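One chain is shown next in structure tokens, namely the form predicted alone.
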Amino acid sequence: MEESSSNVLSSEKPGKMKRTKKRSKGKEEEQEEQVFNFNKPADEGDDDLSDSEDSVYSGLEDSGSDSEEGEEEEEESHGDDGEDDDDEDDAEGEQSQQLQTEEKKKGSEGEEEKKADEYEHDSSDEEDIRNTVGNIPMEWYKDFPHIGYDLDGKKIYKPIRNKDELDDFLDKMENPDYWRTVHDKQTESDIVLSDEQVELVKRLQRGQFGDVNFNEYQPSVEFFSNEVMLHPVTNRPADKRSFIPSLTEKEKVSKLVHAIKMGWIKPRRVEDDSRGRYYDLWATEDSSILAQHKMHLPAPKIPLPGHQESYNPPPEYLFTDEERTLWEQQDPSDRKLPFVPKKFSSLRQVPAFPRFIHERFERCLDLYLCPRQRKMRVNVNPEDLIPKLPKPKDLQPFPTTQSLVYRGHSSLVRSISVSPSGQWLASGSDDGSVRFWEVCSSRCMKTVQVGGAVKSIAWNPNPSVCLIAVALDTVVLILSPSLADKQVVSASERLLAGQQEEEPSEGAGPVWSEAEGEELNQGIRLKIQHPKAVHQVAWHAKGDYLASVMPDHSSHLQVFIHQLSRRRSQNPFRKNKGLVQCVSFHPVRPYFFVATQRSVRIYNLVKQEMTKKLQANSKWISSMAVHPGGDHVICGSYDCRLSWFDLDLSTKPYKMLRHHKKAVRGVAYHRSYPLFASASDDGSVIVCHGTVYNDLLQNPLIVPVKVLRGHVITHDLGVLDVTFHPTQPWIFSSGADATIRLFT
């Protein structure tokens, strides 16, 4: 395809030779071969390619003159043509057959003079001058040979075009230039476009003009002003004085220069600097620039005058005799107006403002005075300091209402604890008795009588065995109830029929014995006598571990361990660390809670070894409960806080709540509920919504949610203990007024 379009396409010398050639062929010949040539000019360097007449397009002669001028026209009005049908086009992605397109050749400086052209200086780009058949659908050609006729009238032929889809697609893949090249259909050629006509139809699709310098917010032009002309406007021709330089003004100007240079005349007069210089400080402020300048203070303005200053004034803005005797009264930095609006019949009647000077030197002052630097001034909503805090309606479910009140107990009760099936409750008095209470109905099914005041009372974790220890005075008791089916009783007795084993006595230490008789029928199975007073029992969730707590700052045995199935019971501490308020294991792992006055120490019972101490920022604390997951700690102290511990987070509380108004006695976590609640001698238990997440970067949300009152205040002590239920969000709190009550 290459070598016959070369063919035809002209290059310098073969240019002459088939000029020449064809001429002798004669016109006849020559008219009837022709197809139009569209900018199709051929290579440098194919001067040696076959001149054959059989070529595709049979070499048409350019129809006007041959002249640099004329070649250069025709490309532009093509060019612009194309420009015109580049969108449609574009459009349509009819790209077929890219040729090769070039410029033309000068150099038709030696070639022989042709008649002028009569469309050689045609400006009109709505049509393409070589194809004369107008403006209409080139589809009504497409069953012809040719595609319309040149400006002498002979017919136009088609290009043969023998590309298939497969070298359509082979062009699309090599030819760079194929994206940009377009199929004329008036001429049926193929145009490469330019990179500026590229750029034009890229502004036509943004819908922008297409002349590149056209602005189209060009400010319109006044054609009427506001303006006083001087000289009406006339069309008498200019007089010759108007464009010639006058002689009088020459002279003028000579004179003047003269004086300037002998001295007469001075053309600046210098000021002296003697009298001093003033400055107005907001004089130069370009509001446009200084305003964007981050410390900027804008010059202060006077507020403009209202009704009050009229000399006659609306009634309403008149004083009253109390508004004016407020205002005499007033400091007069507090008074709303600095003056005390009057009414006059007329203008001239106004005297004049006393305290005209005043102001003015005090409006001087402002100026003088402004600060020229801006204070940053946080402006906070108090709103925005209280933390979001979801509504406890969303947190259902938790104790609201009072259910059930447990009665029987002479005295206060200090100590309750709930059966792991939640279907008993126990209770340990001041009156000497425990009692077991079924939960549903608040019927007592069992007293004990055990002949002290009982401190502590705990019953066993482990569901498989029914057994509770309860701390009187010096000794600490085990219980079988009986309140359960005859497997779970069988277990209870194997685990207490275990031999105490043989150690080395260390004189101090507790003894076990077995009770006998009367203790025996009640349900007591063993005896641990302890050195000094028990205040607390707490068990191990295996059932088989118990400890017991004795305060005492004197000595180091403060705290035993016992085991159960052997008998044994075991001293872990050598000194002695402070006083020693309440112990507790930890649910899952080997560790041992113990709490000091001031401070929490976690213990490893297999590395034997202190891991960590939580300081609690209380004075006393009072009570201590551990989260079922065992990475958090509550603490209630005497000082009315209630300290919540992130054990991953740090030794210092992630919590201090501080809504009790006097001592907390007890605190207590739900074993599946996000519940914790702590009771306090105000008399009232305060339940919390307290919420742990597995990923370590959320914290614990926790948020008060009721307020359970129902105690009386007996002896200035409210609630003192408070448990959960194992499975329900129910709560059972004790108090000094004898009475355990049921929160459900």
Second form
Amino acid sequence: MEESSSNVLSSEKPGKMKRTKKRSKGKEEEQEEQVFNFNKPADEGDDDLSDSEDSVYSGLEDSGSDSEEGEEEEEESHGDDGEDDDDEDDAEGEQSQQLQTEEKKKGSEGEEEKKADEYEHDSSDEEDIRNTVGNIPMEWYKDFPHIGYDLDGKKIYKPIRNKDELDDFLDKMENPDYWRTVHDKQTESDIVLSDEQVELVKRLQRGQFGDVNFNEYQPSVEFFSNEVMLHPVTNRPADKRSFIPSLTEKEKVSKLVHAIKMGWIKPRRVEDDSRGRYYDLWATEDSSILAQHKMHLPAPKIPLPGHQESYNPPPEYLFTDEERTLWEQQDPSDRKLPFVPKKFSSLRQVPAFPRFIHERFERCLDLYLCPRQRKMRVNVNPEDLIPKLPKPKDLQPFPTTQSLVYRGHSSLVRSISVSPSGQWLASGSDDGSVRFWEVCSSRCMKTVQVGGAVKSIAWNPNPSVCLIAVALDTVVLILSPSLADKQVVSASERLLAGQQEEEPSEGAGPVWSEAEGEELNQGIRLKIQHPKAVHQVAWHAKGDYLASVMPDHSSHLQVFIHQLSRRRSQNPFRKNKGLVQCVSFHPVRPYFFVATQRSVRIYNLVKQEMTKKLQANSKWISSMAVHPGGDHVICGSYDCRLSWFDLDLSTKPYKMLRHHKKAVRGVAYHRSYPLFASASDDGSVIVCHGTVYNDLLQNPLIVPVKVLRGHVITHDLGVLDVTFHPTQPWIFSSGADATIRLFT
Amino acid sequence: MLKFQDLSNVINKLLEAKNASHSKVEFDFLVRGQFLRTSLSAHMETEGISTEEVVEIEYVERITAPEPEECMMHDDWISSVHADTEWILTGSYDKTARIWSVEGKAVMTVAGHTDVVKDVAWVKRDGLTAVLLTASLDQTVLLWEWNSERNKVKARHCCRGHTGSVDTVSADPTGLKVLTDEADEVEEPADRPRKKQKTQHLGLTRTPLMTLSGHNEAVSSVLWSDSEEVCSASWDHTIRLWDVETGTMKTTLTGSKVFNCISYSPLCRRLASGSSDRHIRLWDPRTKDGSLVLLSLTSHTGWVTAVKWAPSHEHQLVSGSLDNLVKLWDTRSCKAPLYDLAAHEDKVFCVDWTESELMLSGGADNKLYTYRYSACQTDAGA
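Same protein, different condition: the form predicted alone was shown, now please give the form predicted in complex with its partner chain.
Below: every chain and molecule of the assembly, starting with the one above.
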């Protein structure tokens, strides 16, 4: 309640203050007049201000009015502050009251003080009226002997001051209250501040409230808030002017609008920062721009003009009539040239290019519409790195189904061979017979009893003769099956009967002899008696030479090459390089392949030297076949492997195929189709696709395509030999179950 | 579900109502040129015929199952058969050809070849004498004259000129020219074209009138498609048509497998071929592009070694295969054969028809079977 009342009071206070100010102004005017009058005494006042304390006191004590003046003075100075801050003013009001009470204690009491008691709380009206000069800089009076006027208009004289510096110093040294003594300029007196006053000053200096008891953090009641109160602080109705637009404002605005319209006032210009008012340190390092530059791809260049574009092209670039008609008929996008080459005698006569703008436009369109892109990262799927093998379905033809079974043998069929024409099939069996079959009907056309288990059989690859070499025991028989044209038959007879050149047999060399009697009727023509058991025979592609193999660890007499037309035999090797398993002639060149247990040696028969030695990486080679091109060899081995050698690539196998479960017994290449096959003791024949490329950089493509089953495993032996039909993608296989099967 | 048995009963009832003396007959039904084999709705579903449409169903008397008639035993495999109206001529692997009566009686054995007889053909008949041809592996074709009354056979000519075994022979419809074919292979480099030869029989030993070269490999089958045109099938995967007058090749039909046999029907003018991949394919020999298969008939499980069109029916053909089966086909029912004739115990090498309602088949079991079939052609519309 107190505060509210003080508020009310303070709100009225400025009015009073104004009044006092007016009054003081009036005084100032008076003083100005006085200034005119008394311009002289200036420095004296200063001197007076440094009067000794005693005198001041004395002065105050002398006249109660004087002391009153000091109070008033102080009061007023506070009042000035009070204009800024009501609260402070208020506090000062109280303080002034305290001061007054203090001064009462001091014993100086006047009439005015008693009056003030009536207005205990109304401190604003109390002015120090002992000196009526008002609130003016007191130095104006420093040249005068007086410092102002009292209420009666009489001069108030400055107290006599005779304190010098020494006195001042002594005073400072001796007087314990010196520090709390202040000099009142208006009355030229020294005032010793009481403890309360000092405390008050200190508090004020610290920025605290003057009143010790005042709680500045008291919770405040928000009266003037945005909330409409039910019982407002003031019940005053809103002013009418708050509803009516202000006329003066309207006038001002209309003036401004007019000025703007007339162009007298220009809207404030927004200063653009672009012109280097601020320096953009990072401007050049814009990441997107940098990225663009990094990814920049130059536009594709237009190819340089050629001879066709010339104004005087060579005649071969000019269009003939057909070319011209073709050019005209073609769709513009299909044309090879977008223009027709023309010839001009001089550059001067070249007309303007009519499509220039069009062409430029199209070029721009091209550049604009075809965004150029750089692919930074390549996602590589590891599976893509594996070479894609084509599907077997796409590699047809290859044999897939069993078509015919050739039955007739009574024991396992070790070897088969197809006639070069593909019409006949010869087979040799352990039952001591050689049978000739018609391929297309599986009819056994002929049976020749040779009297021993046939180890190997080979049809002479020369189509102009019809001969078969049969290896059994220690003999190689040459048979003439007479299953061909009579001329061919007679040609082969002539070949056999040709040279009777009997060489002096060199010790262990083979012995040639002619068949006689019954054997002759059966078709047996020649017998070549070997010193040891013959395991394999192989013809040269021309059909005159025949190689036979007699595996033997101890001797160098393992391979013989026989010349049929001259009935001559020779042993090409002087040294024993290992157990020879099989041999083969190169299809076109004078090379000879000899497979021993672990390696394949290739000999040049003309130079009589070894050219290459292939390491098979297998324990025991069982069979070997040479590609019709002559650059590739496959070897089957008893440890279930099939190795493909690329002779141009390496002496190590290019590829090892381990598809068989048991020992591989026979391998074969097709003469024309990219096929090869392997026969195994597990009763299956595996047909593989093996494309050989002419390009030396491209390795052969090997894809297993088909497993052919059909043979019955007897005595742990499955398929013993395999051979392809010379022209069709058919394969023959002979097995231990005494059958031969044709797969187509 | 209307099955064709029910349909057949309906027709029989209708016919009985019209004609009291009608005896019950089994019928087959044709929906848009295809035989009805399942229920009508299922058939229409598979053929994609809308049930909203009016479907015309033709009915024909069912071809009754061919009944085995005779079994003629040979001494060896039968390589070929050719039937006349009265006589049946067979070639055998025992180096002879035989003449049988239709009833299955052995009439004559023609012996003279020194090797397997691969093909036989009747050339012509006038009265009691008949002229026949035999082709053999011994590279000759023999022309025989046979007097049926006296039952004497006389070798008239020996046609030489082949450098390999003669696999197939075919006689001109007019009976004047003979076409033979060799299966021998290379007598010279392998790319040397194979030969076909045509002989005119005037002297004792004849030489070829003309050689048709073009095939790269053995020619397996030849025939006269008409008097001016010769058709040959080969192991080099082609069927070639030749103009006899000029000796030039007219058309080549290329397949993907070896052709074993071909047959031509003058009724439907289609060429049927049997190949080593189990399929019988129908070709139009007049097409120029030459690789268009009209229809594939697939049911055999082995090589198709023989195929023959019916002489009197434009839709039927018979085929023999290495899977021991003879199949009767109707081109209107191309998914499955009409009948499987499983009489043989071994490979079938040859099939033929006679005019007198007999089908013949011979094979590696030394037996020539004849089957009687109903040649009823009483088509009636519905």
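Positions refer to the first chain, counted from 1. Each form is matched to the other, and the largest set of C-alpha atoms that superpose within 1.5 Å is called the rigid core. Just so it is clear, the structure is predicted and the values come from calculations on it, not from any experiment.
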Item to complete: For Phe361, decide whether the Cα shift between these two forms is 2 Å or greater, given a superposition on the rigid core.
Response: yes
Worksheet item: If you line up the core, does Gly148 shift 2 angstroms or more at its C-alpha between these two forms?
Response: yes
Worksheet item: Once you line up the core, how about Tyr157: does its CA shift reach 2 Å between these two forms?
Response: yes
